[in-house]
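The chain below stands alone and is given in structure tokens; this is the form predicted alone.
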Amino acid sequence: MKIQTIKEADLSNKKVLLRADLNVPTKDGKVTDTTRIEAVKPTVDFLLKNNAQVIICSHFGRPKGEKKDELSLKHILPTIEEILEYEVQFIDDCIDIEVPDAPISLLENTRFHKEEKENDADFAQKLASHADIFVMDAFGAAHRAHASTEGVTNHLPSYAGLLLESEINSMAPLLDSKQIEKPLTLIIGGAKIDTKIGILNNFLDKADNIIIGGALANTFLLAQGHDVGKSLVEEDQVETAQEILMKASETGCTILLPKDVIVADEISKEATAIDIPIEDVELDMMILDIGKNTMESYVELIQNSKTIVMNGPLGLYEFPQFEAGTYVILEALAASNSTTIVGGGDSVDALNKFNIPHKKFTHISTGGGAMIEFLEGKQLPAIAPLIKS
């Protein structure tokens, strides 16, 4: 996949509308994870170095087309300035405003306008009117055809930023079996099958092994006839899970599910957790993590793989009793000399919780849903206009 990047653009003395992903987690008004802001800094630095004026736009939270002060980007402005190491001029709207003649400006939350998610052409044109060039660098929003991601490409010369280029260069080879260094192991966690069906089906003939964890594994265990007690499970997706297991046997892909699990009868910091074989799960037990024997077998598999892709945690890592599976697997990936790609908001959150350096991985994706859809083989609407013909 060849895309137009800012390295090919004439940026000197140009106003650049930069679509970043500043939808960062916050608590009590403070940013708790700066990964996405840090990820866009190289693009901002490149634009400034090439004498461009940078006008940043982004969404933040889910204001549903209404102006809500608690979801104003002004609240994260100090963190943005600290990471970018520049003063940033904040503008209290994103359309029908004058952009100051400053090195970096930040427009207000694009989703304060319902026309953003509707990909309204007039709204997109108003956004585009601020600039001479559009740079898309919000991979986490690339699977959305919104005015600030896809709509503006109809009005301005458009290029990929350094972050978006890195995301594509890291993951595009995974879509071509000939470019994958094998054995390839795919690790898929999370809760819902419907968000992961596409990637599972797309990799049944590419991956040597697929590890399924998290609540997602419960549905597959149920599909195999296991009792999962009162674990979170999607009973209406059991047939889908059975179909995936059947296809895997036909393609020669090995699907791995937990052989032992960590269970408890409640989800709390006081819960008593025990490690038992999957065959012993019953009654009020809830499966909340993978067991020690399963961890050891997964680590051995990772050590014998050349490419490992992980999206989603393997347990309820937010609680200390149920964090070991996710921690052990991430540590195994960090210690590996193979190609390691990790994505998804919970996966990155777990990395930060466990203080595992991002630099130990080949690539950390800033997209959750976008990563999944990209690896499904879908053409993402905000990337399609950037592809070279």
The other form holds:
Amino acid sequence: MKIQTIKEADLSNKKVLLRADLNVPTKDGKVTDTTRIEAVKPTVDFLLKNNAQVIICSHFGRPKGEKKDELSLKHILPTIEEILEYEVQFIDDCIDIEVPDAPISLLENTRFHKEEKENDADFAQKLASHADIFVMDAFGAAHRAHASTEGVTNHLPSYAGLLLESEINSMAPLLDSKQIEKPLTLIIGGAKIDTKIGILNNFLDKADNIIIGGALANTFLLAQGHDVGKSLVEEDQVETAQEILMKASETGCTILLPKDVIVADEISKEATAIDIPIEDVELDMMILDIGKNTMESYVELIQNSKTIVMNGPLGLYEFPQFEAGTYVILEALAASNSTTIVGGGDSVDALNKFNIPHKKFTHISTGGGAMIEFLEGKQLPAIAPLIKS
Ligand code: ADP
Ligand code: 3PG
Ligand code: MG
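Moving on from the form predicted alone, please list the structure of the form predicted together with adenosine-5'-diphosphate.
Once more the chain from above appears, this time first in line as the rest of the complex follows.
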């Protein structure tokens, strides 16, 4: 997949509308994970170095087309300025405004207008009217066909930023069996099976192994006829899980499920966690992490793989009793010399919680849903207009 990037654009003295994904997690008004802001800095630096004026726009949360003060980007402006190491002019709307002649400006949350999600052509034109060139760098929002991600490309010459380029270059080879260094192991965890079915299906004929953990594993264990007690399961997805297990046996992909599990009878800081074989799970128990023997076998498999892709934690890592599975697997990936790719909001949150440096991985994706849809093999609407014919 070849896309047009800012390296090919004539940027000098141009006004650039830069779509970033500044949809960062916050707690009590403070940014808790700055990954997405740091990730856009190389593009901002590149644009400035090439004498462009940068006008940043982004969504923030889901305000449903209304102005909501708590979802104003002004709250994260100090963090943005600190990371970009520049003063940034904040403008309190994204359309019908005058953009000042400053090196960097930040427009207010695009989702304060319902026309953003509707991909309204007039709204996209108004956004585009601020600039001479559009640069798309919001990989995390590239699966959304919104005015600020896709609509504007109909009105301006459009290029990918350096982050979008690096996301595509790191992950596109995974879509082409010939380019994958084998063995390929896919690790899928987390909670919602319906958001992860596509990626599972797409990798059944590519991956040598698929490790399933997290609450997702519970649905598969149930599909295999195991008792999972009070564990989080998606009963309406049991049939889907059975289909995936059946397809895997046809394609020769090995699906690995936990053989022992960490269980407790409640989710709390005080809960007592015990490690038991999957056969011993009782009615009042909840499976909240993978067990020690399972961790060991998964680590061994990771050590023997040449490409490893992980999306979703292996347990309820927010609680110390149930964090070991996610920690051990992430550490094994960090220690590996193979190609390692990690994505998913909670997976990256876990990485940061465990203080594992991002540079120990080949690629950390800033996409959650976007990473999954990309690896499903779907053409993302905000990337499609940038593809060279
Ligand atoms: P990601 O954001 O990395 O794609 P998901 O959003 O799919 O991951 O899922 C993350 C959530 O799944 C976390 O809150 C985690 O605690 C939860 N989780 C993982 N394993 C279990 C489990 N066994 N039971 C309940 N919740 C779990
Ligand atoms: C994300 O956080 O995954 C992206 O910023 C997209 O956000 P959305 O799911 O609200 O469109
Ligand atoms: Mg998540």
